[in-house]
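Here we start with a single chain on its own, the form predicted alone, put down as structure tokens.
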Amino acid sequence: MHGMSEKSAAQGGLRERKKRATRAALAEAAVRLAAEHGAEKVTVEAISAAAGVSVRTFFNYFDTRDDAFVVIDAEAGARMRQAVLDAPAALSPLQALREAMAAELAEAEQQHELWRLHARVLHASPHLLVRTLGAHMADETELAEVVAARIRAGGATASAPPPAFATDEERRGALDLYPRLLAAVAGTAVRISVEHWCARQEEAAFLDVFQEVFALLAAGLPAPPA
């Protein structure tokens, strides 16, 4: 019985894993084609085709094809949002987000050239934009609901779900100031890493500009030197 337990756990575990690796084909698949063709040029058909998956396949993981184009890894959040919950009681709201997104961007860095490609695919329709920026907003604001859990729990694990709410809205609303300042500084800093390595790529590896700007904040970001 403990043999067939371990088996079905292994089973399920790869399960998961084939289901998130056909994902990621997917929403990479999306990216380059719209990349190459423009968003508005490509169909399902040539997305399953690209992923090397059938049509049917594609409508088990996105609703619609902009689904697709949205978000390249949609685990990511959930994953940050766990690190945070899990970090050692000893760090700050700040320490345990930077550790958490460090581990998460060490990840995303072998995979810049993608992220690139999403950027311009997302600039070049705004529709698209205009969803992925939703989709931030809503990763943020969870993002501050598991800060906020973490400073009730004095910084021990705290894995109680957040109260429901009728609206995203209502959510942030409930949400006290200091976890959302710092779920939507930490998104910032993030997007200006990125930016800022992307320009000066060889004076300094990636996860050093981030670390840099998180020193930066934790400082209370002082005026550098004349």
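For the two forms, the rigid core is made up of the largest set of C-alpha atoms that agree within 1.5 Å on superposition. Positions refer to the first chain, counted from 1. These figures come from a predicted structure and were not determined experimentally. Compared with the form predicted in complex with the DNA:
Core-aligned CA deviation for L117 between these two forms: 2 Å or greater. Once the cores line up, the CA of F62 ends up 2 angstroms or more apart between these two forms. Taking 2 Å as the criterion, T188 does not count as shifted between these two forms: its C-alpha moves by less than this amount when the rigid core is aligned.
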Given for the second form:
2 protein chains.
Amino acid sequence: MHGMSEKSAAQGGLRERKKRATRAALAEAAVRLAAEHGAEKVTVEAISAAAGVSVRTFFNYFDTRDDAFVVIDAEAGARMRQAVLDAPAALSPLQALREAMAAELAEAEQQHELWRLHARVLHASPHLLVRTLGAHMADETELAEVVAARIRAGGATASAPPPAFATDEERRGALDLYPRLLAAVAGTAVRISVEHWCARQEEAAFLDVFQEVFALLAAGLPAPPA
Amino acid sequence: MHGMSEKSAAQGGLRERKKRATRAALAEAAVRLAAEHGAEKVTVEAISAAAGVSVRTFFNYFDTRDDAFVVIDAEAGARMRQAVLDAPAALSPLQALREAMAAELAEAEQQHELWRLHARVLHASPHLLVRTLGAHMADETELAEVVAARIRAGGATASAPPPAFATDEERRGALDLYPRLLAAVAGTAVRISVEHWCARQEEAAFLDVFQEVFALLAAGLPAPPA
DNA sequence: TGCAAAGATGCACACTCTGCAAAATTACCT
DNA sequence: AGGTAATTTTGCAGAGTGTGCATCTTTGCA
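Alright, leaving the form predicted alone aside, put up the form predicted in complex with the DNA.
Time for the whole complex; same chain goes first.
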């Protein structure tokens, strides 16, 4: 045993640290260039040059050019899953997810500049927003599993009148379905919150919009007054 | 004014009909080839050849190769919007959307072969599912506008206790937010329904899954029993 | 029939992305 | 240290995607 004592900060060997640095450099370069010249006009060559690596290396890190505009923070998903697991047992799944996402979003918003740049790039070219959605979708399955684990562990079971099932099989199907649906809807909620917040030129605090969206979901999307 | 009286069946001149035919031929060729050889191994050249047009023409119809696997029915969105507008005023927005989507899905399922082929292709390569999502997202904005129009017209206003707003501005923001959220969540609901139905090898009727998902949404995503 | 508009096509060209093998870098051992 | 194995970076060749432009064919219409 040598000096592998610190595991709080930049853990891992030189190799992993360099890889993370390169990946981050590529992603940041991509976003900055896209914010300046428009995403469509940014070539892989330009991104690679800005990050100080070869074009070939770019494709060692990202399967697609667009992926560089999309991932930004690769560990966000894992952090969120942990937060869901760590949430107080009294919270319903929807509430737990809301808290976990709010914390993650609040943290992301602290890196102000890059975050807003990223939001602007996505807003400027919707097809990238779709890719972002797709990236989140990859996490969606894992997030659903965490939610399922939480439910099995028995956190805030059936706060509302528990839906009655006709057959056991039907209930089993629902238990499989519910976590997936919850994870997917939560992701959609984030997206709509960002879009609405962007559309209104940030006249309201982002977290307020986010909370309102979750309130609507928890209320079952009731019809608003005309 | 001449003979532009028929508007029910294959309307439009020879030009438009040919364009629709070419587009449909390309889309169908793409799906069939993808179902047989795997989507990644199908080149634009092969699709174009199967549809009897040049490669260049393919790109006159689709911006991207992947788009050919995604659109299938270009008018589905418009039909659904019309259905939302035509729904009985007694239905809540969520219910109206559920009915419209159920009708559209039931119709799509009647073309059995191509529909299932399409579902299989999308299930085989998730990144195409993302593109499909994206295509639906393009409709999402228009769908949201239709929902907003329905609400303004005053269909089933505030069935649940109407959420109280602190300020007028807050209510205005919510009115703008609600239709977007509803459209997006409904799209997500369809996706999850299809995924869950596919994952279970079609052991349940698709429309039953779909109905269950909407029931969960209407109930505010309550925690299921552990 | 003839003219104008719109679509289809071929061609050149830039860009994306993938193997493959060689060179450079890091990890780990004595 | 020094050396070897593992991993990463890089260049290169090549297939495939996507675009602008000029040309040719088809359709719409008088």
